[in-house]
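Single chain ahead, by itself, as C-alpha cells, in the form predicted on its own.
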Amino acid sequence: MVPKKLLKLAKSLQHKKYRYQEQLFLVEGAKSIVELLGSSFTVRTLIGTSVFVNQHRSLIEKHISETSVYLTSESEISSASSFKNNNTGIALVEMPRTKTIPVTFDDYVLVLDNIRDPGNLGTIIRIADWYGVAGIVSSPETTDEYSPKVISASMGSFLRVPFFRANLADFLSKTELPVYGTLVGQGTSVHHTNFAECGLIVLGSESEGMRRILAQYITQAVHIPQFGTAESLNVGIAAAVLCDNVRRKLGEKSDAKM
C-alpha cells in the first residue's frame, strides 16, 4: 500500500516550486522508466501495477532498494501522475547535481533562447538525441527540463542529452566555436551552408525569435527557405531541419575525402 503522503509527494512534482523543493521529478509510463532503470539518475522511488513490477522485476532489482518499490492500482497512480490515464507506475527521481559546462565541445551543441513550451522542448531534446548532438546550453527563462510535459514529449532522450543552463550572452561571448543563428529571412540558405565540423546553434523563442542582445555573437546567419505561405515554422521542426542539414553536409564532407 503506497502512503498518502508519498502520493501528495508524487502529485505536488507537477509543479516546479515543489520539483525545487524536493529536488525531485517524475519520470512516468513504461518505456521511460524502463529506460530510466538502465541510465545513471538515481531512482528514489516506484510506485507501479504488480503487473508492471513483475514484468521488471529482475531490472528493478538490480537499481531500486525493495523498500523503495509500491505497488498500487492504476486508478491511483493515474491520481498522482500528469498522464490521464497510467497504467504502469511512475518513478520519483533525483535530480542531479547542478553540471559545469565544458569549455569547448567537439561536436554540435543546440543554444536555446528562453523556449517557453514544454513539448516543444521536449521534442528538441528528442531531435538533439536522434541527430546526436552533443548537447543542450539553455537560458535561464526556457522552460524547466524536468517539467513532466517535458520529460515525457522527450521519450526517454532526456537520459541521454547533457543538458546546461546558463547567461547565454555570456556563454556565447566566451565561445571560440562557430555560431550559426537562425534569423528569419537573413544569411545563407541551410541547404547552401558550409558547415564547420563542429559549432553551436542558436533557436529563438516560438514567438519572439532570437533576443538582440545574443544576435550580435552570430558568426554565421542561417535560415530555412520558404516555399509555401505559413506565417511561421515551429521550432522544434526548425531544429530538426537544421541538425538534419548540418549532418547531411558533413557526412558529403567525409565522403568526398575518401
Contents of the next structure:
There are 2 protein chains.
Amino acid sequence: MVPKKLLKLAKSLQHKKYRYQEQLFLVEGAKSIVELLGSSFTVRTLIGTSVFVNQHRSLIEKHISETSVYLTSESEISSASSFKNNNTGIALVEMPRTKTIPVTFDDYVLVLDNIRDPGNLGTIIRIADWYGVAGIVSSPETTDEYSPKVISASMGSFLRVPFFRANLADFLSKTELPVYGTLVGQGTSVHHTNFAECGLIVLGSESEGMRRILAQYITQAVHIPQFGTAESLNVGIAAAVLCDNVRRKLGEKSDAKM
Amino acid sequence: MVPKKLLKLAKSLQHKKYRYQEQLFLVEGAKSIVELLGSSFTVRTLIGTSVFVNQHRSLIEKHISETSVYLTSESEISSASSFKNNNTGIALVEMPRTKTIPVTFDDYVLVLDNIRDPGNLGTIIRIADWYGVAGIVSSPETTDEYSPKVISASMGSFLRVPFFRANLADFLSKTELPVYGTLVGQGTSVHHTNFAECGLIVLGSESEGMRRILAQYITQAVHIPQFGTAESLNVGIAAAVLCDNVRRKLGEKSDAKM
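Please could you give me the other form, the form predicted in complex with another copy of the chain, since above is the form predicted on its own?
The complete assembly is shown below, putting the previous chain first.
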C-alpha cells in the first residue's frame, strides 16, 4: 500500500511551488527511472509496479533503501503520474545543490534566454547531451528544468547535462569566450562560420527571440540559411542545427591538423 | 450568433473520423488563419472575434463570402477550439483533393515511416518548408496531417509543403532517385556524405525507427554523428540536421562549379 500522503506529495510535485518547497522532483516511466538509478542523483522514494520493481531489483537495491520502495497497481501509478501513459513507476528525486557556474568552459555551452515551453527545453537538453556540449546556462525566467515535461522530453539527458541559471547580461558581460547568437538576417551562415574551439551559443525565446539587452554581447552573429519559405525554425531545431555545424567545423579543423 | 450546429461541427473536427466524413479540417489562431487567407485553400466557414475580423476585413472579403463569417466572443472561440489559448478565430477548411504522387522529383523529398506524434509531424512540415524540400511522402499509418496539433505545429507551413501518402515499400521500390536513410551505426556521417542533386530521405518512427521492410531500399545509409552520450535524437531534429547537411553540401557543389 502506498500511503495517501505520499501519493499526494507525488502529485503536488507537478507544481513548481511544491517542488522547490520540498526540494524534490519527479522522474516518471520505466526508461527514465532505470537511467536515473544508474546516476548519482539521490532517489528519496520509488513507487512502482511489482513487475517493474522485480525486473530491476538489483539496480534498485544498489540505489535506494528497501523501506523507500512502494509497490502498487498500474492504475494507481497512472493516476498519480503527470503522464496518463505512465503505468510503471514514479521516482521522487532530491534536487541537487545549486552549482556555481564555472568561471570559464573549455567547450561549447548553450545559453538560453527565456525558453518558455517545457517540451522545447527538454529537447534542447537532449540535443546538448547528443552533441556533448559542456552545459546549459539559462536565464532565471526560462521554464523550470525540473518540471515533469522537461524531464520527460529530455529522455534521461537531464542526468548528464550540467544546468545553470544566471542573470545572462551579467554572465555574458564577463565571459572571454566568443559569443555566437542568431540575429535575424545578420551575420555569417552557420555553413561558413569558422567556429572557435570553445564558445557560447545564445538562443532566444520562442516568441520574441533574443532580448535586445543581450544582443550587445554577441561577438559573432550567425544565421541558419533558409532555402524555402517558412518564417522561422523552432528553437530546439535551431539549437540542433547550430550544434551540428559547430561539431562539423571543429572536426574539419582537427582533420586539417593531422 | 454562431449556430450551435456549427460549433458542434467545429468541435467534431478535432476527431479524424469526422474530418474525413466532412472533408473539412480546422485552422486555428490568428497567425495561421491570416496565412491561410493568403493561400489557395478554400475556407468554408470562419468564426472570429469582431476585433480579428475587422482587423483583417479586406483579406477576409477577398477569400470568403460574408455569409460564411460568424462573429463571436473570445470565450466561445476558446471553448470551441482545440487550443485553450486560441481566442481569436477558427476556420473550417476544405480538404484539398488527394494528389497523385509525381513519378519523380527534381529535388529532395522527405519520406516518413509511421510518424506517430502530431507535434513531430507538424515540426517536420515546418522544417521541410524552411529547407525548401519538394514534398513529403508518408506511410498510411503516419498520424493524420490534418489533425489540429499538426496544423498548429507546422506554423502555416502545411499551406506550402506538398504532402502525399503512399505504400512506402511500393513507392521506394519504383524510384530511380538515391534513397538516403539513417540506419543506426551504419553508413557515412552526414558531415561527409556527398549528397546527390535530388534524393529521398527516409525517416523512421519515434519508437521503432525505420521498418525492416524499407531498409532494403536504402541506397545510401547515413548517420548523424554523436559527440556526447544521448541515446538518440528526436525525429524532427534528425530531419532538420539531415536537410541542413544536404543543403550545405549542394551549396558547396554549386560554389565549386562557379
